[in-house]
Amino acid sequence: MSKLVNSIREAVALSGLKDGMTVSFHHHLRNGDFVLNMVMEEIANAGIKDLTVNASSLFDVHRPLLTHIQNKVVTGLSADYISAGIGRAISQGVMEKPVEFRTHGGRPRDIALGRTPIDVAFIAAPAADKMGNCTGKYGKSACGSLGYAFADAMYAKKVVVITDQLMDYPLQNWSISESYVDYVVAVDAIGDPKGIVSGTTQITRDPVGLVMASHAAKVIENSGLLKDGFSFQTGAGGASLAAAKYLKDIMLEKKIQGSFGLGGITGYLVDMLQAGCFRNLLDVQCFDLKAVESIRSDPRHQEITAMHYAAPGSRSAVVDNLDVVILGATEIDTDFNVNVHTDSNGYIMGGSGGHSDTAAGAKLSMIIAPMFRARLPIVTDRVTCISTPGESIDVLVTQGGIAVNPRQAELKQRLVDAGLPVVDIHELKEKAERITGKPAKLPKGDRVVANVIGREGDLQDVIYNVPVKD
């Protein structure tokens, strides 16, 4: 027995695919992907309109979507995270339907609950055998986790493997089972692993980087939580990696072995696992080529699904357990509400992904960035969207002072005590517009391109359309 098929355009016409149904993609290739373009190709050529793409996130290298919008055969829109290439387009109203976006925790639940079915999934595996076996961990394609994917195969009423390395079966060490899928096709490629990489995923040597760096190794070593059996997530930009640098050294210096690490994992929390820092890191998705490798070969880094990381609802999840987590923002208000779904002039160029999910589990949330970008202030009076509410951000850290949440009085008189530059987030929000000067107010359209559904299903904001210039 064999669920090999000869081509994708076949796989498409056994799932039943029809108009008006949904299809799934996961991103562990990130931009490296070819597996999306490839299917929405087949699915027009044979005439299919009307779908709605549910991706667990969407990158530049998938901006041929745009065409299959245009021509209607895609309608509709759910993603965790779409970057500028695609979300420009969005702001613009290319799409009449808002997009939904969900959190990385938030999708696999709704797909488990049944709010959000799939008719046919397309799992890009580079690694597969003939009966659809498949994981991330091995081929030329490699990408490590498939943590994204698993909800996708479970729940989804057809599941197509898409692999560029076949395997003998029974592939070992196998991600997804085979009980899940129905159909496997092998194609040369299904994209460049080098595309996976995310982020700068190098330490910053920016002065003012390395500042706000130093800051949030200070506020953790501060906080009460820094001790044996410490958890951690830190996202993939470099002054992110740099708070991780200082936290490492930290933690040698103490002899302090933490528990696990968290998340996207990146060759630099790798190295803090080799190091002794961790017992375990618990990976839903490799930022980098050595995380990749790790996950491979050290049974310590061990996958998880989307669900186990942090879907809210679940019997538990794995963020309900973190202690600190290091997040970026695009901007954040005086009531600590987060905005990384838009830039400065509102267009959608990202998304909560797991970013609120790992706010409001972990015990202390962080936020690192600059007090201005190109000229614009960070801490402004009202976000532009709210990504993650402000009652799960418990400190931001600029390179101008530390502002923490009001509702954290104990943890703001232990940085204080610590003689750490605390100030109050209206004094940062004032000293950095004094050096840019005081916003205009953006321009917002009058019809929502976006709706926000929070982790736990509500509807917690929308985004307007940008107004296109004549």
Contents of the next structure:
Protein chains: 2
Amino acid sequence: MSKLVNSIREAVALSGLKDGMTVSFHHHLRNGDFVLNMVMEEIANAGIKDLTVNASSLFDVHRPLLTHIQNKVVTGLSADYISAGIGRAISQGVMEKPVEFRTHGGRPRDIALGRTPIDVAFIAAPAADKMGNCTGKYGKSACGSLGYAFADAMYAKKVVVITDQLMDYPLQNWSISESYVDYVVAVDAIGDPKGIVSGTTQITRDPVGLVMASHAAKVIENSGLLKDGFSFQTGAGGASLAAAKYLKDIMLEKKIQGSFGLGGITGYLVDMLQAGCFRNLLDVQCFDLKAVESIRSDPRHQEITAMHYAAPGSRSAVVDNLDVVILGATEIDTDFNVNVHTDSNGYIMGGSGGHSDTAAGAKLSMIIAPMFRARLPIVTDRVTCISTPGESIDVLVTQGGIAVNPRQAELKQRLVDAGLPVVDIHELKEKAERITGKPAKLPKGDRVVANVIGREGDLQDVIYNVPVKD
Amino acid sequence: MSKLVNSIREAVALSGLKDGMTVSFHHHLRNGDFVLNMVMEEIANAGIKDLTVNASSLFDVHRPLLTHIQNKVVTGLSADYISAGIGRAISQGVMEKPVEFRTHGGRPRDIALGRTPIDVAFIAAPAADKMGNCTGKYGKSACGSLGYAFADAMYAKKVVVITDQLMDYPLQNWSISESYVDYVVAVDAIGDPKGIVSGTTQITRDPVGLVMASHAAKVIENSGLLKDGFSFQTGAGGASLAAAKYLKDIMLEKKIQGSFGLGGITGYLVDMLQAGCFRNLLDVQCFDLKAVESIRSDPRHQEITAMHYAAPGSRSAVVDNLDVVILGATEIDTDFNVNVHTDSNGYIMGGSGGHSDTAAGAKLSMIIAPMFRARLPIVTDRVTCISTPGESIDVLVTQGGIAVNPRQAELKQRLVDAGLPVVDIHELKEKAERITGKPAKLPKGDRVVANVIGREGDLQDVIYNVPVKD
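What does the same protein look like in the form predicted in complex with a further copy of the same chain, given that the last one was the form predicted alone?
Every chain and every other molecule in the complex is listed next, the one we just looked at coming first.
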């Protein structure tokens, strides 16, 4: 018995995909992914129209999707993150229906509850056997964890696994089981390894970044949370990684053994695991080669599903037991609401991903951001888009000082007592504006191009089109 | 955050369990299990009545269930296997409603499809953390795989994990994730290690058993299936294990590397893995300590869910790619129908377990059984109960010859060509009857005490009560 079919075209035909249905994709191959484009091209060739694409994230490599949108092959879009190359076109109004943004936890919850049913899920699998057992840990396109793809596989009506590395049955150490898979397609390449994972991401050498990172590490050190059993998540940005590096030094010096590092995993968290800073890494997505090697070979480094990672709809998720998360922002307002969806001109260039989920779960949610970027202050009166509500954010760390959410009076006192440069968030705003000047108000379009659905399933905010300049 | 509650009593109360609902249990602690009895006692104490118990299997240790049945705490019973200590009472009519027997694959399929909804699942977990991540691989009551418990955890409305080994959060190498768990209870002991797994099961020394085992190995050797990639499942009976031992010698001598060993796993299959006879073991249940040690430490030895193992309702199951399975029988009729539900007096003392699932899936399904037991022939005109339909059975191996299902003409020719003692199944029946005499017809009751639901969900047969003698 075998589920192998000859081509993506054949799998699309067998799946029963029809006008008006929903297809899904996951983003572990990141900006190296070939699968979404290959599949959508076959779908377009088949003359199927009016589809909704539910992708955990979209990257610039997926720009051909814009043609399918223009041709009405795709009329609905749902994602947790959309990079600038596609986001800009969305903001300019390429779609009639607003895009639906969700969080990395909200997406699998809504799939599991049947709120966003998937007709056909396409799983890009770096290694798979003829029955569909598959994993991201092996193969020439290895990406490590397949955490975001589980909900798609478990709940879609039809599931197609697309691989460039067919393995003997049964694939050892599978992630997604054949129980969920209908068809398997072997192709020459599912992605470009150079785009799938970076080499080791560099920590910042920018002096501003290093100041922020040092502040961030000291906030954690003095938060009262840094003790045995400590758990931690950070992003892959240069300053966040530098903060992790400083934190590692503190943990080693103080002989603190944390419980787990979480999230999208970088080589820096692998270093911390190997140095004994954590007992475990829980990995929903690997950001670099070192993380891929580690998840393949170190049993302490484990794959988790997006649901296990972050879903509010399950009985619990790991974010509920997270101590500290370091996050980024394109804007943060004086109520601590954070925008990671749009750039300072209002164009879509991101999304919550796990931002809201980890911020809601973590005991200490810290934003690291410079006081201004491209001569625009980070702190504003009101963010263009509420990606993560201010009630989930505890601290903003900038090079010009550390602002603590007034809800966290005890934390603020701890940081003051530790001699850290604690300032009011309004001061940070004014300080930046003294340097950059008060920015002009963004011209706001009159049409909603995206609905931002909060992690609890509510409509949290909307994003308007950016008017084309005369 | 923690899901720990103080007692099973508290967990039962919090679960919202009410009269008429369904509770479920899994059987990896086998005849050493304390959990089902502890839970049912608390349920009885709480005055809850009219429950259905859906257990993957019931063993003699669960005899206190009979009191709950007599007291109408339990009025419905569903299981894949019921051992003699409880089966006898069922056959004598202790329950008003017929028991529902399913297969190990049919049970999770029916749970997943909502045909047998579970209100509260109780998961006996040898190791768990405060959030409910749990596994059978560690702890003083380690049982290895928790394969049968996954469907219960994934689909029950409420899930209670009961453990006697609380681990730091997050438990490394979890089997069932916290995503599914509502409450965690720590107790002194979830089972008696002596009853959970045996020491290494002994292969038979009985000369009849050895003859059968040798025949069985030769049938496999000459079946055309024994080549690189070969896959195999066998039970834990003495003759089956001896057959595995002979098979191992043949595979090593011929330098054949199989793909996987499947099923309930014994130390003999672990030996075959370690000797290089298989690349993998796929384990839904560990039968002995050696298997538990292996699944804990050898990455080639992997846990599978009952759905992945055998469910006909999923897109595929491993049994669909199984080459050879060796199975037992209490009776087999001249149409090759097999009974493993009742003993020769008609009393319930077993069940299909994975019998029908593997027989349906395997290319070669072989029954090993002596020509007679306790002076009763194994081959009959019609089995008392069709546990596995004859169309799934290919070969019967006895000490008196090998009968091949007429559907398998090519196989029969292969065995004849190899000089094996192939006989007609009617001959085996007559040969046995010449020694034992023709057995008297069983007195058959007039009341159905059990419905045997085939793996495809059909009512395959019924079991009648055994009339009490005057």
